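Take a look at this one chain, the form predicted on its own, written out in structure tokens.
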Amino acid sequence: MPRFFIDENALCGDVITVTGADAVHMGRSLRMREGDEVIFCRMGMEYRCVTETFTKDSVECRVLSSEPSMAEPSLRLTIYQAFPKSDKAEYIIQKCTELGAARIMFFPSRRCIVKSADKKLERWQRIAEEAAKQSGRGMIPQILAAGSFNEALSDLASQDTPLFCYENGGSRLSGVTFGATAGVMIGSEGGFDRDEADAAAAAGAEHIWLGRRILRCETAPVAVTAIIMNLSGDI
């Protein structure tokens, strides 16, 4: 069944109205017609439809029914990534936006070679969306890009889990006991100087390891969301 993702002003009672260009690809590329079945979703709710009115550029649709998607985790995960160089954002945003991030939040750290966005937000949030479909989310990441690495240590220490991946030593995420919410904070590939690493222990982050082998900086966030779902009960 297609599915597709609104925003908040596409639903009103109990009928939700496609414009732009899903609309088009649902009338052109799909070639649904009236009576046809389609899942819209929206803030990790699912809303199962019936298409029923098809004009030049919009389809109204009759919520049938509606329930929290199955495919969200329990556990809403954040993850910083320190900005890394190349295209090596968007493989972490697909990768991670697959495994259940909810937030993906990218800083500038003391070794990092790239300093900011450079104006790849939009480009990113299409990315996290075209992974968010394709693996059956029932929402969009949120990417994020921080001015400073006190501003991204500032939002991991709000978590009710915050962690700071080190690969001086810390804890294994094995023995880490989960809230609601958590956030991981993971280096560039220069990694973390130590006053970063005393920060945020200052912060009430905890250290945490991922072993004698050095990752990659593009692997590491793959790499911990897939163990923290694990643990977690959404793998």
Second form
Protein chains: 2
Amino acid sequence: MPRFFIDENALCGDVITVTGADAVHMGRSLRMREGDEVIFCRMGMEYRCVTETFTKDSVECRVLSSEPSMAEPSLRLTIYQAFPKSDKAEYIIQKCTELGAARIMFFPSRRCIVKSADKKLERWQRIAEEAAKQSGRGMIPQILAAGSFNEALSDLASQDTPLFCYENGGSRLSGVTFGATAGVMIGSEGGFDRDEADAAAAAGAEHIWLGRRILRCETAPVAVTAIIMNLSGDI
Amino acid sequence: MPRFFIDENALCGDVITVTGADAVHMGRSLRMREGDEVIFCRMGMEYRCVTETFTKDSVECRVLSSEPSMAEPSLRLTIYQAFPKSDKAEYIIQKCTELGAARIMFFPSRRCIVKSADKKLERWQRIAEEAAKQSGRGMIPQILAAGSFNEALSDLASQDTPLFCYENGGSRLSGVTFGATAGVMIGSEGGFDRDEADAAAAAGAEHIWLGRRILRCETAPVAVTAIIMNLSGDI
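I have the form predicted on its own already, so could you send the form predicted in complex with another copy of the chain?
Expanding to the full complex; the earlier chain stays at the top.
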């Protein structure tokens, strides 16, 4: 059955109104007609619907049933990634979305070469949407860019389980007990400096050690997301 | 201290003779002189050495001490990956090397588009060497190409813990007890067909399920390597 992501405001009572490219896609490409069934995903919920009215630029569908998306992990994980170089961010977004991250927030750290998302945020959000569709997610992860290390750190500190990956040592991921929400802060190519590690600890983030091998900055978030989804019983 | 990988036969008694590019690199680029210390890695062992004799194309070094490389995982993991499309193999090799795989064997499966390594094996081995150096591995993972699914399967069956990733279901990785050697077989873009899954089970490989989201064929081996290294206490 066709699956589409819809905006929060596309649902009104038990009616979902699809407009734009998806409406065109349903009518023209998929040649759907009144009475066909379709699934819409919205904020981790899946709505099984039947199409009712096709206009030239919208489709009205009635909700038959709704349930939490089975593809969504119970743990709500945010990856906090210091801006990496070149197109590594796109790779991180694609893989962490497939693996189940709920949010990915990029931020500048002392040793970052790249210091901002520049104009890339829209493109990054589209990459998350593509990866979410391809992997069957029930939601599209939010891609965010913090203006400063401290802004990202205070977001991290608001998670039930705030973690900070530090090459100079810390606990193993296996020893962590995960709450409903978790966040992991990961450095750029140059890693974190001591002040940043101390600030993270002071903010309540547990230092995590990923072992003796040096992981590239685009490998660490993917490995961490896979391991945490496994530890929380999702993979 | 400088680190180099050396061939098995470079060690004779307590003398290591370096030739070729590494010898040139030690003399010209690093400007090393008699009495300088250097570390050589060979088959998961690290040899702390002192340089003794420089000729124009070789360097003789005496072994001061040797110990198993701390960067090498205790579990010897082989990833069996059905030939992926485009340059995904290079990505899989780089990431699985960083994460600690000991061997990566590519093989053709029923649904593979690409059916052989063609002339890429040498290039792939170089990518493994680069990733091994960059991540501080104590060995360079072996990159292999099997001629058939059955050849790869019999190699898998020889592992203490043979696993087969199957999208139609199986055990969770968390439930697996790992022996000294483990192998995980992973499909290409199209996944495995039923006969292949049955053959793997018949060969003694446990079916493993990676959860409800669809992972790209280049994401699965990286996620699996990270998770297994975590479960075996290495990450």
